[in-house]
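Heads up, the chain below is alone and in the form predicted alone; it's given as structure tokens.
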Amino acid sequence: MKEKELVFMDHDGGIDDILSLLLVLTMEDKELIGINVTPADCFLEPAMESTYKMLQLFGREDIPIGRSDYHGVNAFPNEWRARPEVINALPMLINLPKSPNPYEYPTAVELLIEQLTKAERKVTILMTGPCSNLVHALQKAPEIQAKIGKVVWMGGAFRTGGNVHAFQHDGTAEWNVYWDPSSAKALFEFDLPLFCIPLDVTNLVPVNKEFLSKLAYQSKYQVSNLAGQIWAMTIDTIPSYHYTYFMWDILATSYLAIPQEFMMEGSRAKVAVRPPNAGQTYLDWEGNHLEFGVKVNKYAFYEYILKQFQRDF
């Protein structure tokens, strides 16, 4: 029997992060060995609770959780960060036991170093939030780099505009990079097998009512029912002045399972760290090598998600 792929997930508690955790937990050929929560697109305490409740639904409270005490340079809007509070109040989650005191968990850097050190084979790092914890762990314990098989990051915007609309910014950056541009710059400079799923490709897969309708038709399955409730929370951003809600983190997570449905391009790139384009990821032949998504078979992607969510807890 083929060994399961070891996965360590680092997320920042948003709607699509929690849905991505839900998706990873349905992947039977993946073994989730740890989860870090970063207070970027979330407030830490409710996001830790959401994470723990997801594990409870799958009977996987044995998976360790780490908390990040690091706060990035450019904060996400507070109204976005409050979403985990609503997730925790959903009917399928509100009466589950609360998580232990989040400040009794190990720090994100400690947990990542510990789990990679004791891993018996290489680990895939999945990041659906900023990359700060991984960078800080590598700086503290460089030897863990040998345990990393690949890094899959929902981050960047290479040949398309960004989604940051902020004072003193030109709109070229993607939020996960913009939150901590210096760590993103450091990540690019590590010699890692880095696979970015940027806005270039996530812009092809919006959360739309057609998809949500198909998901609702299979709501007899508990996973579909919960996912539909969580995705419904995005409707007030579809459409809006600046934002359409896309399958940002879910698409990056699906790359673990259906990489054959993506067109990736190898190139070299850098990260800007100062205004007016702080957090911009741009192609530069003097930069470091990475691969980034340029296309995806969106029909295969949507069908994969619908199929994965046809199950109960």
Ligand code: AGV
Second form
Amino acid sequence: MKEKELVFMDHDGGIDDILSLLLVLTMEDKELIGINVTPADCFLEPAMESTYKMLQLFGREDIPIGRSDYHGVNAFPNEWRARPEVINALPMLINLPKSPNPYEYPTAVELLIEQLTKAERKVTILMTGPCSNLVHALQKAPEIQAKIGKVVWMGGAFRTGGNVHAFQHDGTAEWNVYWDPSSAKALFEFDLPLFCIPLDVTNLVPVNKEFLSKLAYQSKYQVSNLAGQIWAMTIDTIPSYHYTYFMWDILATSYLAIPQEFMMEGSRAKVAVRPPNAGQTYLDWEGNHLEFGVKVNKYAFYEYILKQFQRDF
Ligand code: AGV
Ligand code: CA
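Could you please show the structure of the form predicted together with the named molecule, as a counterpart to the form predicted alone just displayed?
What follows is the whole complex; the chain from before opens it.
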């Protein structure tokens, strides 16, 4: 039998981050060796709780969780950070035991170093939030770089506009980069096999009612039922364009399983760290090499999600 691909996930507790964790847990040929939670698009405690509850549903409480203490220079709006708490109150989750005290967990940097150090083969790092933990871990323990097979990051906007609308900003940045631009700059400067799934390609996959309807028709499967309830929480952000909820992290997570459905472009890029474009990811000949998604076969993508979610816990 083929050995499973080792995956370490670093997420920031948003609604689609939790759905992405659900998706990773359904992937039969991946082995999740750790999960870090960053308090970026979430408040820490509720997001640790939903992470632990997802693990309980799959009987995988053995997977270690790390707690990130970083706070980016550009905080996410509190209205967004508060949403994920609703997940913990859903009927399938509310009565599950709460996570142990999050302050007894290892820090995200400690856990990442520990799990990479003891991994017997290379590890894929999946990041669906800011990249601060990975960058700090690499700075503290440079030897772990040899254990990284590839880094897949939902982050950036290369040939399209950003999604940050803030004072002192020209709108060119994507939020996961903008939260901590200096870390993103450092990430791009490491010589890593980096695969970004930026807004260029996530813009093609909004959460839409047609997809949610298909998911609902298969809600006899527990995973589909729960996912449908979580996704319903995002629908009130439609139709105003700027606030459309996309399948950002879900798309990046799918890249682990169906890379053949993506068109990637190889280029060199840098990250801006000062106003008016802090957090902008831009193509630059003097930057390091990376690959970023430009297109996806979205029918194959939606079908893949529907198929993965046809199961019980
Ligand atoms: O920029 C996309 C990232 C993804 O990792 N996040 C949401 C996804 O988890 C930030 C974000 C952008 N627009 C948002 C976001 C919105 N309208 N609501 C919540 N988060
Ligand atoms: Ca996220």
